[in-house]
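A single chain comes next, written as structure tokens; it is the form predicted alone.
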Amino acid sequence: MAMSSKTSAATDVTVLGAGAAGVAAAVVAARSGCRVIVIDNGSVPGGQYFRGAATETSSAVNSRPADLSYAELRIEFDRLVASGAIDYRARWTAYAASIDDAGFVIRLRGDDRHRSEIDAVTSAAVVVATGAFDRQLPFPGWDLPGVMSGGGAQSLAKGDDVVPGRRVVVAGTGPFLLAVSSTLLDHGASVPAIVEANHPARMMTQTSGLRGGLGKTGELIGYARQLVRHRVPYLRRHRVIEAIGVDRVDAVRIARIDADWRVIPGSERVVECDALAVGYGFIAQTDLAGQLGAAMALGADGGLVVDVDDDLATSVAGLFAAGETTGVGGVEAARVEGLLAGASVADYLGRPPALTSRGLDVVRRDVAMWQGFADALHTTFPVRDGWRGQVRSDTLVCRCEEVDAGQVREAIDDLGARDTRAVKLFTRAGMGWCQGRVCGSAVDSLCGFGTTQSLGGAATRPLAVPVPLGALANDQMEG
């Protein structure tokens, strides 16, 4: 196929991602007089949470940005795109980021990864709002067809109106399990069980965080009513320990676990299903910020996040981050962080922010409130260490390169690996198609070297996503 020609578009701000944070940042920056390009690998704005949601049509939204809900921000985003104030690049993925004399350079890959469609944009500032992806923990059978992440199951249902099976067990930890179950039920699937590894009642001890999240009460009550209506069992302190099947999953083995997530002997039982949606929280997507040299920090859940100050500025001048990249906190936290990032990037570029002083105060208060709520969630739904010692040696850890837990342990115990990079070189874990996104967190945990020795999150790779060699050759020829 013919290669597309590479173009270069200079602008004020490049926003990476069009979820709640990216949309909010783009609206505020554009309203502040900045020229804005938004890069998004989705076909429409909204990110994972709002994927497939119906949008309204409206004239301009005249409310102050600090007061806008996501729905209103989306209406304003669409208006600004239509007017040319925002250049929205749907179905493009940023694969590399760098800095040169022209400013920030973001290199893009087209939606069809098998074609050599590339592009590049340059800008004076960047807002990284690339979100997060599901954290996975390995267990026997997790590589069977029909086993997928909770986010993957939700994307199928929301984006394509397809459910992964008729009977879908939802397992892992965190309130996201309720959202996934609700989506599946809405699209006609049944949920034989929600398998929650923690005990949500611990949330009641997080009084300060609860005050911040009172706005979520109605949503949680709605989920609870739906589960009761569909008679969905909610199994606390349980974990899926095996997916059973030959050509695909047809049942899961679950067990009761103690506070450290170790299996309680004699508590195992089998639940029939034809699909399993599983997720143990999320991992911030920090690769592009890392390519640009941004400092990282440990988030409230112990994972790596982009380190930002009170204005959401990173350690790199002109680079800002918002939403799940700075710490997983949910869609409302992402929205208000996007508002703040949009105002901060406008101020950095010398443009009067569209948010008034009072509006900025409100946004900063909301950011702090939702961060407190996120901290309470992470305290209630942590990933405990007990699962590590119970991973069988023949359990696949890196599915791309077919590396099992025994090989990871051998690299440490017999071959002398003292960091995750050495484990990677000895075993090839993390060298496959996903580049450690699926296996990185699990390998890190099995190694026990600490999060700062991360196989996935801390690694800075020259390419953030797979890119055809033809595209790279074309990029080199025209660069």
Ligand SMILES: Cc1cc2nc3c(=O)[nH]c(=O)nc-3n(C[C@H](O)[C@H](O)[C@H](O)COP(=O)(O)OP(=O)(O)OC[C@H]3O[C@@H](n4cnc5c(N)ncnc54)[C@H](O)[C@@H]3O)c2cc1C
Given for the second form:
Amino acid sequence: MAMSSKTSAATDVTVLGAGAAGVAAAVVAARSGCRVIVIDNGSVPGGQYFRGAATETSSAVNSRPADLSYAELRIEFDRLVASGAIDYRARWTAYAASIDDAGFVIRLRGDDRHRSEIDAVTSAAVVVATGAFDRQLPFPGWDLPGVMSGGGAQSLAKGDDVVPGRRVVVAGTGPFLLAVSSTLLDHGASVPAIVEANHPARMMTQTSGLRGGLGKTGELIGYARQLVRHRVPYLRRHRVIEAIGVDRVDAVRIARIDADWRVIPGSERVVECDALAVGYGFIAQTDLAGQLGAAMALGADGGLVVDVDDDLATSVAGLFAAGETTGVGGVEAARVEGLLAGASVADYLGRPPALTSRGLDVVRRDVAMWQGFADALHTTFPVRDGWRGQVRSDTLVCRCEEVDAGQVREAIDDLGARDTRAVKLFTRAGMGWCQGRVCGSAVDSLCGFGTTQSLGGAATRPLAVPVPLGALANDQMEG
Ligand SMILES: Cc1cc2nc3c(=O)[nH]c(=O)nc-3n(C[C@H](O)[C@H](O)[C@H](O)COP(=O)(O)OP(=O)(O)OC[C@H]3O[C@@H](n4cnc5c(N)ncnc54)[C@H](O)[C@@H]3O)c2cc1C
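Could I have the structure of this protein in the form predicted in complex with this ligand, to go alongside the form predicted alone above?
Every chain and every other molecule in the complex is listed next, the one we just looked at coming first.
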């Protein structure tokens, strides 16, 4: 896409995303003397986990960065923004990224109320820390009002103090279901059931995750106590196989499933509710790194991630990635990866290290520990193929373009599609507003062509988010 534009700033490092990873990377890079711009589409730093959370008061600003908790990093981040060392651009979305003679060029648009505002920044290096979004698997009724992603339900409650219903069933897989349930209970909803497709006891056999797991024990005990206090049933090896309702969901059909997620005949029953929060793990946001030409890899959960080396450098010189973009590993993994990426980008630019060599060793050790924990989680809470058997022909798979599973099967069986791209062209699945973010991995899986299809797919979208055509035209004229 040949586009030119005005450029409001040229700098050393652009950090994309101000979650735990982006904040940590920006602090370490700025402490090394790099001029840093941080782009984030939220109104406050913190990303999915810390957005809106109050920061603790702390005198830690003189501590060594390797030891800083997120709250302490956030205080340091605010201090560096106030001093001008970090140029923090809240409510701006990076919609495209490219490389030219001036370096990395990141194109920005304003937030939802200011989509026509366009800007661009140029830098010698980039850290991509854009996080992840919920993985959705289609099932009959998932398009009914009242059915939403676990992350969506949590953002509503955390960000706006609104719950999606009085009785919210929470379903899918992974410990995130506990976090969502806890948030909903804290905000006054009841949870008739948590429906977990896997068996968490398997985690006990995962030695790679032991050390990270021990660090999470307190959090888990807190959730367990809360669930017992509110008498929330925690159903293992169960799935929601249908959301039932006319104008909106008023019940869900659940069933016991085997280890491959096939329904055990005769185990179905109905649970009444007025909302369903559902999610099957997360998918890394790789679009911007993909536009810059970074190689991709398949993460431990089978999803597409940015391929990085031990320093978190991508295959493109000067481009680094941290946090969920390199593999979905939780907030602590994101924080320590951010520290490492900040140190690596400063080193790439020839700046003095902000971390001592001992501090860097500690960070590398922590990165390895949290990656081990993430691997253990993915082994314990995988997505099994049996879910495909619960998708009926009339189940919508691409909600934007209203494509059902029958049309996808027809494209393969009758029209001869032999890869996911052909299926997309025949059916328009993935061509709508979300550009395959919601349906892409599910359609890939339903097609059953194997994982290699994914490597070239989502990574090459020319626009990371929708941009008004008028704004693009202005961008062209102002260049
Ligand atoms: C919806 C959701 C809810 C979660 N809730 C929990 C929880 O309750 N408990 C828990 O332990 N873990 C939770 N997680 C996981 C946890 O949030 C992550 O492990 C952690 O936040 C990862 O940090 P990060 O910095 O990699 O990404 P994030 O925290 O996701 O930060 C990425 C930032 O980049 C911004 N961004 C993305 N794309 C662009 C763009 N194109 N332009 C500008 N900005 C952009 C995002 O808005 C975000 O602010 C949740 C994850 C998600 C997706």
